[in-house]
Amino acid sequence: MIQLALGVIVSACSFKDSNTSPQPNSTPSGLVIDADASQVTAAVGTPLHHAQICAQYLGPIPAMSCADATLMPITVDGVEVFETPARCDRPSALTGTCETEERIAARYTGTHNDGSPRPEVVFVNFCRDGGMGVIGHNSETGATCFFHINMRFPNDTLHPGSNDPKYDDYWQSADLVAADNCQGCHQADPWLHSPWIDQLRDPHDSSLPLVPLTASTDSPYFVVGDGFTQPYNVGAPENSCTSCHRAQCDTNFAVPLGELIMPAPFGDSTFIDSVSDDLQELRDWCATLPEGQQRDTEGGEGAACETALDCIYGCGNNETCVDLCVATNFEGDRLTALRDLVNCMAEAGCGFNEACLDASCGAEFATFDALCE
């Protein structure tokens, strides 16, 4: 798993008076591409293709560097230390340890394609062993993208953004990032919190943590990108753990964050005395979820067909991009059926999107869908 998980916003689950139940997330194809979005021109399967699809919902992906990130302070009994200790006041949620010299979380405000600020879009990078991970999120639409690059540290290189032709030389492709199942940890919300990460503060408002606070049952959250699926919440228990936000399994982490005194942001590692019935019910449900449950790990035809359609929807009206999506994913009867579907959508003149498919090409889709079962 990519080392992006920072903690978990989960309720201590001490009350049982809510009737709110979590709702399954919609698919990214329900999002609307930005009016000023640039066309997707990169070849399918390349890192730049992933960046350009994400840029349709987040604006250009900025250039980033670990030199911009903050050196995570490590304290033992309130005293800062500069060598990795056996224990610490605020351990990493993911590992339960405190590794010194980790630069975590630089925050970049998104922009429109004309370069003007876009405050509803935020990118946060995380630099630790294994590489630099990035999360980009649009708080108004919920569009979220995950990125990653392998690197050795220290590394102060400025890694290119999506408008730079050298992008592919640095960043990983969508399939490699998706294989790490980022949304398996980032389940309730793109932004995860713990006492460890909440030591870092928003550079524009020190009263707030650097990692944004957005989680609620109504916060929009959609993962964008070929091969990615939506965070899994279907069948989660209806109790106080899911009354404030979507279900979040803290069983993926070394620190029992569900037992922290709520709410986030966390000032210290103060835990409740005992696990409530609601928290235990949520953890029992989490234990039933197979690893990688968000993805068809056997590579079934249904998953491949869904990936192909998501690829096509991400192209907008770029026919070259659509042709690459078609040619890359199939052969034989499925390839023929997908070409017939795409030709129908082109002839309908309403674009390569789900609405056009539903309105004009139902018969062609039914033929293609039957071959995907």
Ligand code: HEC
The other form holds:
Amino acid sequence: MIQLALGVIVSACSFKDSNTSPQPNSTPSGLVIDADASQVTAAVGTPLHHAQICAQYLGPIPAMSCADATLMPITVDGVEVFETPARCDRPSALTGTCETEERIAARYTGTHNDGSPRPEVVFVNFCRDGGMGVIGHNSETGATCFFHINMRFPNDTLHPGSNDPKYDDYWQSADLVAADNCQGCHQADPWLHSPWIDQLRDPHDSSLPLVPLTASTDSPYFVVGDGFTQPYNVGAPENSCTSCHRAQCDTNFAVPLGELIMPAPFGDSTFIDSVSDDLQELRDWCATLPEGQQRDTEGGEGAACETALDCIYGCGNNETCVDLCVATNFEGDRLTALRDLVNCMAEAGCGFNEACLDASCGAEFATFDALCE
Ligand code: HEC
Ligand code: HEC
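Could you present the same protein in the form predicted in complex with the ligand, rather than the form predicted alone shown above?
In what comes next, the whole complex appears, and the chain from above leads the way.
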């Protein structure tokens, strides 16, 4: 089985300039939730449960409203228009459309439980069609949560945060959010850039886009929440398209973002003339991913092994991220075996990549692998 698993799965990341030193503040237990995190008190399956689990890694989820969002300018041939045109200079990548007068996104800095600011945690909301989706991301640990309102109230009412008992009335449970496969599109890292959304600037520093720029092959990223799987990266081609950031399929978007002149932020909409071999190779791999991008977590063997490898290879050599990713996805014997594997790789010091796993920790992998079946 180990032969098969290692033979079939080609590492997505080669970590060419990898930082191999172990993280100083991770504990052997692997569980590094915030020291001041509140207890999880809500019943499993409730919206508040999702928020409280996430708050352990991100701090309290803030109250948010689309009233805070910034108005998206729409231009045609460089001139701003105020009625929705049939085409525009920078359509939304999600829809391909150019609606005017829409308040789209706001950015909130995270806090610790005592209310003090926590700049490594950022929340961004996204307002479309009366809905409000939210991404919260901790750029130090990689912990990421997706949220969506339950649409009972208009999206420009203040939707309470995780310390407010009314939370359940306003937000969806983890399972409902997960059914949307947010991480299927938000794949390489939490934040998606497009010429459309990059028109929005950070109100505190207009030289920066509103949506944070964090992409690198080393940026830690894993998804927390019941029903969510990890974003795909195992098996992605190693070429120029995976040299600056992990694999990002653009095949689910109405605008072919992979054909833009890289890197983001995309100040203008300049596309390459023809699909390059590297982009084609990436798209061929994207076409092999399951429909809807959701891994079959009910299925035994393959799914568990792949999730573990996505944790190990997808965390950009950040041991805290790998620890947290396995701790939130596994329990019992599998978790114990995975922690042994992760500790082995950390001690081997050759990076969280396939070559290191193969060369130094084959026995530990085999123990886990036997439990995937
Ligand atoms: C079909 C692909 C797709 C899915 C699925 C998806 N998104 Fe997005 N999302 C996008 C695109 C594309 C953008 C960038 C804006 C644009 O150009 O339309 C975006 C932007 C966002 C933003 C603004 C910050 C950023 O990264 O640009 C948030 C927040 C967001 N999405 C939340 C969610 C949540 C929450 C879910 C799941 C409930 C989700 N998205 C599912 C494609 C998707
Ligand atoms: C020079 C570095 C660089 C190279 C090479 C590069 N990209 Fe990007 N790309 C970026 C950055 C930076 C972003 C913004 C990502 C972020 O911060 O979340 C981006 C964004 C994207 C996006 C928009 C969605 C998102 O994740 O924000 C897609 C799709 C994408 N890249 C695909 C590709 C493909 C396909 C190739 C190969 C043809 C490629 N990239 C090569 C730097 C690069």
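As the structure is a computational prediction, the values presented were derived from the model and not from experiment. Numbering follows the first chain given and starts at 1. Rigid core: the largest C-alpha set superposing within 1.5 Å between the two forms.
Core superposition gives residue 364 a CA displacement of 18.7 Å between the two forms.
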